[in-house]
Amino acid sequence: MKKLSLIGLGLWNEKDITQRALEEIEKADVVYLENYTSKLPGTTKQKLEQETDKKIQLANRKFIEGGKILLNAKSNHVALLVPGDPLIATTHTDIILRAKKQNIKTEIIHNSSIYNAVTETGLQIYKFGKTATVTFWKPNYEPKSFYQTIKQNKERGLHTLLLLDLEKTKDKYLSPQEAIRTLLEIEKQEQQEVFTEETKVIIGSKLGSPKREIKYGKAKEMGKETEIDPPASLIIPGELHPLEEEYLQQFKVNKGDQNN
């Protein structure tokens, strides 16, 4: 059977998977877990193997984007498990297009992702603009495009979701504090009043899970070293509706600051 099933695992652990997804995994001949766009708790793979009675193989970027997974799907029903929703990463959209060109049937089983979990902050989803990723700065590599994304969204009164880089080889996420310091450094260079110490910032950690943590405050407060577990995201609010502002008050890091 020629088929490729892209299956979303949700945001937290194996309990987030849908019944439909479990049934599809059980039907598959071969099951892979994509492990480079994001990651789930270390026990997720083992628990899914126990629940479905299937051996799950880890699949890196080279294996998937290089075409080996499609080669396998030409003669097998292949299931690709993806943390979050399977179509959030553009690389998976490309896989579907290539599968169709090779007459391989595809099926998509959606799940929760950061794009709906951000509503836990109280911000209205239709008021979000373009998303950007804050990357690690390295010698001779200091990208600034995410700063311009914030500027463009702000000009339209829209919120900005900033994803934080994952350095897979070191199993390390960019911390929210480091991202804030990077943005403040860019502001010093650009001086466009896009991201200053007074800019309001939301940090969301483990959104979509029972351990979620949300903090809201000014960049000068949020950029300090504070304990917050990855994975985390930053949100730079645009124009706040009164209900959004009211909802955010419960997450303020300095509730005594009436100007925040």
Contents of the next structure:
2 protein chains.
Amino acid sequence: MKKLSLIGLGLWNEKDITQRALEEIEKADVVYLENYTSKLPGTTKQKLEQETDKKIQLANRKFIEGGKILLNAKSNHVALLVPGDPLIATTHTDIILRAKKQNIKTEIIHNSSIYNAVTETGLQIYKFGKTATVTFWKPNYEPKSFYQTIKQNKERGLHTLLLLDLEKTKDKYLSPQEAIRTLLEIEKQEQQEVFTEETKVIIGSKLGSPKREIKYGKAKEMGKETEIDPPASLIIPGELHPLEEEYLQQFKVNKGDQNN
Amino acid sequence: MKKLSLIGLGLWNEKDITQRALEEIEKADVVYLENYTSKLPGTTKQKLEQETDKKIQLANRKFIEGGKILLNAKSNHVALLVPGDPLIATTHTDIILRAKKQNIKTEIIHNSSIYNAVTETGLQIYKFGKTATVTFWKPNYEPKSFYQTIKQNKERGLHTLLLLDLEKTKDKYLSPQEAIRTLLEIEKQEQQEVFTEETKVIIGSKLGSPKREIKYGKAKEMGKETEIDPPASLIIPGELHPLEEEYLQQFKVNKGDQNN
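Give me the form predicted in complex with a further copy of the same chain now, not the form predicted alone.
Everything in the complex follows now, all chains and molecules, and the chain you saw is the first one.
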């Protein structure tokens, strides 16, 4: 059967697969694992194969965006496994659209993404503004749009979720400390009082997993934090509701500071 | 064991449960299903009992917020099943906080929520601004804050997700058509050109399920649409990327209108 099923794997390991996903994978002729928009930190291809009882092939950007996967789905039921939720990355929406144009049936099976896991900080999801991604700075490439996003969200009292870039060639995520240093550098240049050493930030590491770690404190305190495991996110709180404020207290890095 | 596990059930039926959730439910001494912040549309308590192989008791607001569930978790491992993601509703964040204060161990097992399913419209999740809820209007209770949310998001080119209120006493959701009529009524009063008959809107019904229905058109066209099954959401697009625009074409209610 001609069919392309995009299947979310959730946030941590092979145990985050839903019953619906397992049943769909069972029906598929061929199963691919997308391994370039993000990574499933707590598992391996082998463990996924055991859990699903299927042989799984890795699919890179060229295979997916170059159209080979659609060619395959013209004569087979193809399942594409995607860490997190399958439609968070724009590239997957594009694949669905191209499949429909070629009369290939599609199926979308959701799973948790960072937009679920970020609630573990106690911040209310409906009070988040636009999301931004903090990218690696390189010579002659120093984007600042995420600084403006924080500014605009703050003006409305909204929280900002900052995703941290994945450097594909080096297979390395931007660390939250590097993101903080970049934001402080932009503040020096822009002087708009958007992100100073006194700005409160939340670092969330491995959110949505049993190994989650959350740290809350001023930017100047966070820079000193030791290693934080990827995947991590940075959250800049807007105006805090008393319940949000109370929830965050358990994550404070500097328990002695009453003004924190 | 003293433990409270908050377990998300996802968006549609008993097949959306994750492996991790099933393993946690199996370990629990007692299992409750929360049935007042939202509802799992495609299943029943009986089917959930079959899938989990556990007896499940319904838990109402009084039982959860009144503290009986925490009393129970002081001597048992209590699993609380929640439609969607367990931390979307503020009340569950509050329960986690209160459990921690009473030294009750907690566990959070995520699942998909409307923030995952809304991507089925083709709109990019990171371009959504603040979320708002459209409430039922009653005599002397005519809130307009969601109109201002749309306005502020639009000013920045952002999409707005509008959740539709659940009237608890009548067990009835606000319909998307009623929400559109309310927004047009506010427009008449406010005259801010935020939501007119020409405004493009998306109605998403049963998003995240195999029975999803999506409709895209002008506000004046949507009012005429016949019955739309709950749960439904209303989405007001901001500035559309060409890929978003192209994706939306498949959902147009008025295919003949080239300006749509």
